[in-house]
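The chain that follows stands alone, in the form predicted on its own, written as structure tokens.
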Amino acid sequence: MTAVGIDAIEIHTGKLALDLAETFAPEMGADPAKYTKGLGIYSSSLPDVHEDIVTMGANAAHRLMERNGLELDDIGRIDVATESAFDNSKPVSTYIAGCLEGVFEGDLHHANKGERKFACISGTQSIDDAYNWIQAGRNRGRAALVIATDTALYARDDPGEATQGAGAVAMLIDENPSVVELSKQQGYGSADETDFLKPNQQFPSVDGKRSVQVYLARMREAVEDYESIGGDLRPEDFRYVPFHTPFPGMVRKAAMLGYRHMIRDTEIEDALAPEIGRQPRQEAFDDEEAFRDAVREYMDALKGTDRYLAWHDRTIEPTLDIARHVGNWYTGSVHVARASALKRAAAEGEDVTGDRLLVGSYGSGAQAEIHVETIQNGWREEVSAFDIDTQLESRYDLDFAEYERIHDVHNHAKEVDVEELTTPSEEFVFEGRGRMNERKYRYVD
């Protein structure tokens, strides 16, 4: 079977910066540490008034494709997974080739486009489409371009506004890829779930604490579906495992709950053991509310162990160095956690060439995937082209009046008329609308 995965990825973060600490948490009377240390977020990037999905994510795509030396004509396919979609018919995906088409020699009428939506997880979704398609012999040597793209603001107020974040990461798919090699296994765990959802409305309704629970089970399902043929999964086969990450305090939960699945009727229970007991059997107790508080007493005591804590930091704590600083972005979550973990490699000049991720997607609604990736040898190159640190370091810090004033831009409910921030330079922007409430866009020298 041809080898197929991810051959190149490029990230594009809102140009506003929100800084949780400083300038959210005195104004919404709550002790910083209630997101930076609670949430794991320091900083939210935002959009400015010339931003949008379709910019973020042409941007990504744009700069994706100039630094590998691609052409249209090297692209079959244009998959676009959002959240954030402002027309119900026409997808995103061709406002995007539009703007690629404006900037590049020839054309993208011959791409097939489309819009994905499953939640968060469409992004992953896309790139398995992607996959098929390519194995499937029907890319006709062309690679698919995918591009996770999401404006994640929540209404005024709502408790998870302190997450919102905005951004895009494009992903070329191709044979013989030079980042990673997908796994043709994969698990699901797939239920009709009420966690998240956004009918007809541009913020989403939250049950906050119910989205975590359905989050973890998912992922549990997932986690043995994929075992039902991938084989058991053990903690030392991955170097990272990247995770769907709403905040970081989330994937904290997820990576106890995959590490104590992983370690099971293992000798890692066996060494622990002397030190915490063993896990709780569910056939050991007769009553369900008492196996559940043994898991959660068993939990606590090994999240504290220096073992599960070595294997926190090395495996599960490089995904969350981005995240932290520009919040949620959905559909692009996963894909940024990739993405600072080979990131963290490269800094510390780690040779993880041929090690694997065990990637957990996530979308409300509710779905998880895992599967497997395995690191290609062109992976340094290809994360060291990545100008992330230098966007988040330039972007413009907000102060509360201007945080509000953005938030009321990007609400479809208001009509405002705000000046940006940033001074737009190489880069696609926002200009209006068409004569038929189409938005437009252009390319800014």
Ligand code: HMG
The other form holds:
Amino acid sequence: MTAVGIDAIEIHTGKLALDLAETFAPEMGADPAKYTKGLGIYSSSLPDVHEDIVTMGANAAHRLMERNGLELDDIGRIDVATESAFDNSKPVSTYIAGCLEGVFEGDLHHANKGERKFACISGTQSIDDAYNWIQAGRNRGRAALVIATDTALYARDDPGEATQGAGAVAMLIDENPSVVELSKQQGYGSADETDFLKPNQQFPSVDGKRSVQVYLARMREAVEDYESIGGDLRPEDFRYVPFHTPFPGMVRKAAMLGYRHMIRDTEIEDALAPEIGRQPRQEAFDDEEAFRDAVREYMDALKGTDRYLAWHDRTIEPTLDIARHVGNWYTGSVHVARASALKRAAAEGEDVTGDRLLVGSYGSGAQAEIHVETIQNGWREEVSAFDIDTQLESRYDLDFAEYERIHDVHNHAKEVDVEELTTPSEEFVFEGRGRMNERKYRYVD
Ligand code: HMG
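After the form predicted on its own, can we look at the form predicted together with this ligand?
Next comes the full complex, this chain leading.
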């Protein structure tokens, strides 16, 4: 079977930053630690006036192609994953293709284009589509461009407002990939849920507390489904575990549950038993409530053990480095987590070639997916070319009044005329609407 996976990655952040502790918390009358420690986010990336899902996606794809010396003829497929689409018919991928055709020689007329929807998990599903297309031998030697792009905005004063974000991740999916090879095996956990949805409305209807429980329940199902074909998962088998990261506090909960599951009936559970006891087994309890209380007690003890803390520091923490400074990018979020971990490995001079990642994707509505990736020997070169640190440092730091105006600018229900806060340079920008209400873009040198 051909090795297929991610050959190149590019991350593009929205150009504005909202500092949660300094700027947002005082206006909300909240303790800054709720955001920085509880949710685990310091700042959110937001889009400037001239930015949207097309410009961010096109800018990520443009840089990825330039950096890797690609031409339009090398691309046989463009799939955009987004839950911020502004058109129910014309896919965002056509706009992005139009942008790319404006700056590269040739055209993308023979590339298949589409748009994927299933909340945040659609980025991973688009990678699946590309994987299947290549494995089926339909790609004619060409690669697929997968672009996860979102403006994750919530209604003002919704509790989700603290987890907003905006950015895009472009990924090249190809044979004999340089960054990671994808496993054939996958596990799914999927159910008809009403936790987070946008029934033909811009900002989501969210049952925040429930969404956290649904994430954990579906992720658990996906793990069990993966294990039914891929064998038991063990903590030491994976160098990093990138999860969908709506906010790092969510990953803290998922990682904890995952670790408890992975150590059950292992020598790790035995080794921890003198300190915290053994894991409660359902069959030992007549009463569900008593079982849940015992599990909670075990988890509280487990999370304070040196063994768990060391695993978390090594395996989970590096996946959160970028998310802490950008917030939730919905479809791009798990792909930011993978990139973040590899970036940390490069910064620390580690050699992770051949190591494995356990990747946990999630989308509200709801579905989780688990698969394994094997790190390939071109990972370091690719990751060393990321310029996300420079992008983050150059973001414009919003004051609260500016934040309110920018939120209004991107609110489809409002007509607000505001000057952009950053000066576009070497990037695609939104420049207004055409006669059929289509959105128009141009490249600024
Ligand atoms: P909230 O009710 O404002 O916050 O909303 P909270 O009171 O639950 O506090 C959050 C955490 O901060 C808690 O930690 C507090 O204890 C802690 P926890 O107990 O849960 O571990 N805290 C503090 N810590 C230290 N010092 C303090 C302090 N104060 C409080 N002073 C909520 C939180 C997540 C519900 C809200 O932000 C929300 O609705 N977010 C949007 C929904 C969401 O992100 N859900 C996540 C799962 S669903 C998902 O991931 C899918 C999604 O990406 C969409 C898609 O798939 O398309 C969203």
